[in-house]
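Single chain ahead, written as structure tokens, the form predicted alone.
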Amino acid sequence: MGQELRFPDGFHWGTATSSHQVEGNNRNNHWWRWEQEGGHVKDGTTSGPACDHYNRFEEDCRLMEEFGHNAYRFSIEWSRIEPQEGRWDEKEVEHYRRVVDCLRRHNLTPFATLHHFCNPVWFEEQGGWLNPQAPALLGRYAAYMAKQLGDAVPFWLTVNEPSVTPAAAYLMGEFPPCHRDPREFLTATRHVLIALGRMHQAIRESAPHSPQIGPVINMTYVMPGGDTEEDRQAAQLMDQYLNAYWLDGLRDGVIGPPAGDGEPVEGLKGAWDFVGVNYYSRAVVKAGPPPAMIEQVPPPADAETSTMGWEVYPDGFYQCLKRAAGYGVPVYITENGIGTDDDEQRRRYVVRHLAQAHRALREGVDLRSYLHWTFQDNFEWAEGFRQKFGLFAREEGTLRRIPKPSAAMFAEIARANAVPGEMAERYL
């Protein structure tokens, strides 16, 4: 039998979701409006009722507890809370109070994300992340929610995957508003980093007690795809944007390349009590033609991949966790999972990545959670409903939650606070 992989006492086990992907009928944000235009989402769907988590959160909390979870990461939908600039909707605030209360009744520690890709329509009409006032507006929203939910939320996550929105929305043209403008990309990149500091400071000043506050960085293990100096420089450029810009910026309080030259920002230095790490795969890059100068190398022909086309590369998880720990703050795994129609592949993926997390723990990484992406199959942004990341299936029509074998496996791990030896032997 294989060796049991035990995790520290008090470790957080659970799943992560985002409001727009699961709640349903978030009609007042820029993603909903973009979906209604048609022709954007790959499988032709729109989010619609999604998983109806807005109305079924009690059922979902009960299932989480039943399947051994002790934590849940959810996001608060800004467009519900502030449907018009400066107008706060107390009814929606009360909804999230009920969500948090439900989590606590079911012995689930709340991890609340304030911004997970979606902007209120009014914010987007003011320029979205291109607006110089964007960090201040996010700070105001963060302060309001910290006051409203008080000490009921012990963990606040400011912005989810801050590298994704600038690149996908303003450079690659994949997320709304689907621009391809390097100058807009750099402007948004600058404003998102400043917002991390503003939001941290606002929560710290507004929460009645002392919650833990941090960003959620989508870390990618970047490797050169060739032996030339140009290939190494291309990898360094991509790593600088995906990882170092955000991590170094928060540690040092500066805006570095590509969006700045190291100029300091008030309130940014040390604006984290922990770092949330999302990890899915590695990126192998080589030198490319102008203007990008970077070209991503596809996975090897014999590589295991997800239905998203991402290579399964567990060692990169270990590398990213070790790197994040080097910044001197606790590390929380806030997302890790795989899009696949093969649940056996999902089970293998989870155990192999937990083995790498355990490897990091043995080497001294202060690791405190594993939040799987995601609880149930849901609306996967520009991909639609085609991609299946959930431990639970979403039955079309009824929206019934159907546990997959991976849900039972994850429950066994969470209850034991360990990967059992037999499971490790099977999948490692």
Ligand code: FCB
The other form holds:
Amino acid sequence: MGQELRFPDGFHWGTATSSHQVEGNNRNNHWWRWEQEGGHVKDGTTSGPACDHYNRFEEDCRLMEEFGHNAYRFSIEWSRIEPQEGRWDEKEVEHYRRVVDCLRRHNLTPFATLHHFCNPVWFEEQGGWLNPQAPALLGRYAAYMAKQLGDAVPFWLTVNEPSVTPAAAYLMGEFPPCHRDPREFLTATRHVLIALGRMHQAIRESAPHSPQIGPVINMTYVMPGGDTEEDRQAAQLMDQYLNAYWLDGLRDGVIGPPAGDGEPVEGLKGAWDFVGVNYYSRAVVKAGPPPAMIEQVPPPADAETSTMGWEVYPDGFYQCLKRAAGYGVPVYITENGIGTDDDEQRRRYVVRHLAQAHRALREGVDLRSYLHWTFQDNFEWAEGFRQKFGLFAREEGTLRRIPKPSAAMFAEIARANAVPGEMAERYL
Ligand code: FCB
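Since the one above is the form predicted alone, can you give the form predicted in complex with ligand FCB too?
Now the complete complex, all chains and molecules, led by this one.
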């Protein structure tokens, strides 16, 4: 039998979702508007009713509890809360109040994300992340939510994957508004970092209790894909952008390269009580053409990949967790998972990544959660519904939640607070 991998008492086990990907009918954000133009989403789908989580959250909480989870990371849809600038919709606040109460009834610790890629249409029309007022607007929204739900939410996540929005929306042209402009990209990159500080401060000042507040960084293990000086520089730049810019920025309270020269930002230094880490894969890069000047090298022919084309690279998970821990704040795994039609591959992925998380734990990393991406197959942004990351399938039409074998496996792990020996033996 393999060695059982035991996690610390009080460890949080659960899944992560985001409002736009699961709630359905988020008609007032810039993603919805973009989807309606047609032709953007690769598989031709639109978010539509998504998983109807907005109406079926009670069933979902019940299932989560039944499957051994003790935590859930969800996001609050800003465009519902503040449908027009400065107008707050109390009915929507009530909705999220019901969600949080329901989580508590089912013994699920709420982790609430305030911004997960989507902007209200009014915010986008003012320039979105390019607007110098963006951090203040995010701060105001964060303060409002912390005042409304601060008594019931112990964990606040400010911005999901701060590096993704600037890069995908303003440099690579993949997310709305699909620009390819390096200057806009750097402006957005500055504003998102400033917003992390503003939001932290706003929640701290407005929440009645003392919640834990942190960002969710999509850490990627970056390696050079060639041995020229240019390739090494490309890898260094990529690493700086994806990882160090945010982590150093929060530790030191400064805007570093590529978006600044180390200028201090008020309220940014130490604006995290923990760091949320999302990890999926590594990036092997070399020097490339404009606008990014960096090119991703495809995975080796014999590498295991997902339907997203991402390489399965568990060792990178360990590397990222160790690095995050070096900043001296507790580490929460806020996303990890795989797009695949082969659920056996998902089970293998989970166990192999948990083994790396455990390796980090054994070396002293203060690791507190594993939130799997995701609960149910959902709207995977520009990829559409084709990509399946869920422990539960989504039956087209009825949207019925159908547990996959991985849901049962995850339940076993969560209940045991350990990867049992037989499971370790089977997959490691
Ligand atoms: C992450 C996002 C999440 C989902 C997964 C697959 O980058 O935070 O919404 O798209 O990737």
